[in-house]
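Next up: a single chain in structure tokens, the form predicted alone.
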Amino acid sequence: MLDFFQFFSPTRIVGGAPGLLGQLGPELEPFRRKKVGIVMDPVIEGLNLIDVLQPSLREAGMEVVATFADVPQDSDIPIVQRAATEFSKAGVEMLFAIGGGSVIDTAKAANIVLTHGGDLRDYQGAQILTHPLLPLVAVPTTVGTGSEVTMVSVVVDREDHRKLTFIDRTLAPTLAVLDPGVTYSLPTRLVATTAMDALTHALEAFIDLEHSPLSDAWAVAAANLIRQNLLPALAPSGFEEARANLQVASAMAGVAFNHSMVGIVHALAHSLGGVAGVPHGLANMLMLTEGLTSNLAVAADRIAEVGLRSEFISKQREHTPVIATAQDVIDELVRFRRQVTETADLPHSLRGAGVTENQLTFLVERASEDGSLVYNPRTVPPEEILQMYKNVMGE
């Protein structure tokens, strides 16, 4: 008998051929004549994507009254507060976020302050917002965030060296626009790390405590697409279809973990980002198999099943215990990750990513406090977290 579950996906998702961003007029009709604030980062600003978007805005009678393009790799509280202040002064009535996870999370968090006022820290937690937020259109330019469809925003508190998580149904974007053309200029390193972030979303969504048959379906489909398309997406040319498929996979993985949440891998990664400044996708990539291994004793059946259903392994060896099949899945993920790191010239250890031994104690402390652990299949003690970090430190 199934346990109780629920499925709720409020974000409308539209996708299509390259150039969709300039053909959104019909999708923007519900927001006709609204004053728009746009959130970007400096790289996206340099790509002139606002110019690409303008025909869609004109068709819907919409006007850009403010642009905020100062979002860093990992957005923080002062950035969010500043964006909210600028948008408030401009009389912004809806938001567009064009960029990766940091940009979209910044727009979500700024939306909280725009609507509710005060200090962003006051709203940390889950399901505590009391009013609907302004409409938000999310245009992901990477292939891994999933933030374009989730009710989660993660923002760095640099004073406390931690990542703050905000979870609320009202945080889910109103509209997600999947235009594959915006991923074509993405460097291979970012394609690799963001797609591995999406793979982590899919795998953790499948094995975590809150999974359901519906989130399972989205997670498996996403993992399968990433397995098939990540390496082709890293090719120097002819990558267009593969990147389009990864963009879809990222959204699917986002829908999956929006329902089942994530676990130990994300706790480890959040700490690496908050303490050591490791980019989120790279952190997940490096810690993925350590997190799965830590769950072998209680979730071998789920690890084996997701590996088989997404075809990371073709079949279960005859007369083999399920834990051995799960280990085969993890071994194949190690091999797959090695191919990705070598192709994209990425670090294969925490040391290579800039982490030092003197940060380990603080890393363990922050990871042990992370809310993602609530959804992990087992309780992971601090000494085990420390060992996982040491296992990936490298020479």
Given for the second form:
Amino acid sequence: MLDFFQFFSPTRIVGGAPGLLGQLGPELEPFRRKKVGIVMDPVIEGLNLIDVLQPSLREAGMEVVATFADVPQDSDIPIVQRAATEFSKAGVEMLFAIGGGSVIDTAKAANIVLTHGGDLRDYQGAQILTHPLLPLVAVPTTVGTGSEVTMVSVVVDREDHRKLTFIDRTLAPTLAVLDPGVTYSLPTRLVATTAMDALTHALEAFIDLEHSPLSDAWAVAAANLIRQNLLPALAPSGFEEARANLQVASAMAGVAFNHSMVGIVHALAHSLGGVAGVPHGLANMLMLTEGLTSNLAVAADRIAEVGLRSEFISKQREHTPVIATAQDVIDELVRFRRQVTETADLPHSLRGAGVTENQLTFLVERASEDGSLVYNPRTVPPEEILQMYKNVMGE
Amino acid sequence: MALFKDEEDVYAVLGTFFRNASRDETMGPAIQKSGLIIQFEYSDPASILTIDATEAADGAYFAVIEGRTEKKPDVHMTMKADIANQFWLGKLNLLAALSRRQMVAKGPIPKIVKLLPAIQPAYKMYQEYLQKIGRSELLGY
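Show the same protein again, this time as the form predicted in complex with the partner chain rather than the form predicted alone.
Full assembly next; the chain just shown is listed first.
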């Protein structure tokens, strides 16, 4: 018998050929003449994507009245407050977020402050927002965040070395624009780590407690697309179609985890980001199979099923008992990850990612209180979290 | 019709249960260690219970305050009193309740995540407690 489930995906998603960003007139028509505030990071600002977007804005009679391009790798509270202040002064009526997860999450969080006022910290929690938010158009430039379709924003509190979580249905962007062209200049390492982030979203969404037949479908489709397209997307040329597919897969994984959320792998990764500054995608990639292994005893059937349905292993490799199939899936993911790290020249260990032994105690403390653990199929004790980190520390 | 007849009924049942829990060796220490002030604001009937793990007295691991208080909670949870009863019976899917807005949690959710394993024994305790105080009609919901 199925437990209660629901499916809710309010974000309009548009995709298509490279250059879509400059052809959004019809999609922007409902926002005609609105004053726009744009959130970016310095790298995206240098790519002049606002120039690409301008024909769309002109067609809808829209004007950019403020641009905030100071978003760092992991956005924090002062950045969000500053963006909100600048947008408020400029009389911004709608937001564009052009960038990766940190940029989109900054726009979401700034939207809370713009419409609700006060201190961002006061809005931590789930489904607590009371006023309508400004329309938000999200243009993901990586292939992993999924934030363009989710109701979640994660922002760092640097004083406390924690990631703060804001969850509300109204935080989901109004429009997500999947323009494959914006991924072509993405460095290979970022393609690899962000796509592995999306794969982690898909696998954890499938395995977590809140999964449903609907979130499963999105998770499997995403994992399958990533399996097929990640290595071709890392090629020095001819990667265009593969990157377009990864962009779609990332949004699909976002829809999946927007419903069933993420689990232990993300708890470990959030802590690595907050305490040691490890980029989120890399942290997920390094901890993925440790997290799956820790769930093997209680979720072997789900691990086996997602591996079979997304064809990480073929039907011929289905074993009895199911735990053997699940282990085979994990082994295959280890091989897949090795290919990705070698192709993209990425670290294989936490030490290689800059983590030191003296950070382990703090890493365990922060991971063991991460909100993602609520959705994990089992409670993971601190001593096991420590062992998982140690297993990936490397020489 | 609401399960609890008025504010005093909520305090008599849930408030007393919380005070019992504040002396429980299996749950108390973990809640005390959290150092959190958690406030439950109920509707139907309107009532407020606050757990203050920054203060402990008379052999209790945390203080339980009935009604309004000046204390600023770290985590503020709102729900119908009937939903609270379901939760303590262990019959409510917490995650579904949050996403359906049967419960609204304001504050650093990760800080209360740590407490979930610690309060597992409470579900059985609450069932036994309701029978002991002659309120078995609350068990069926």
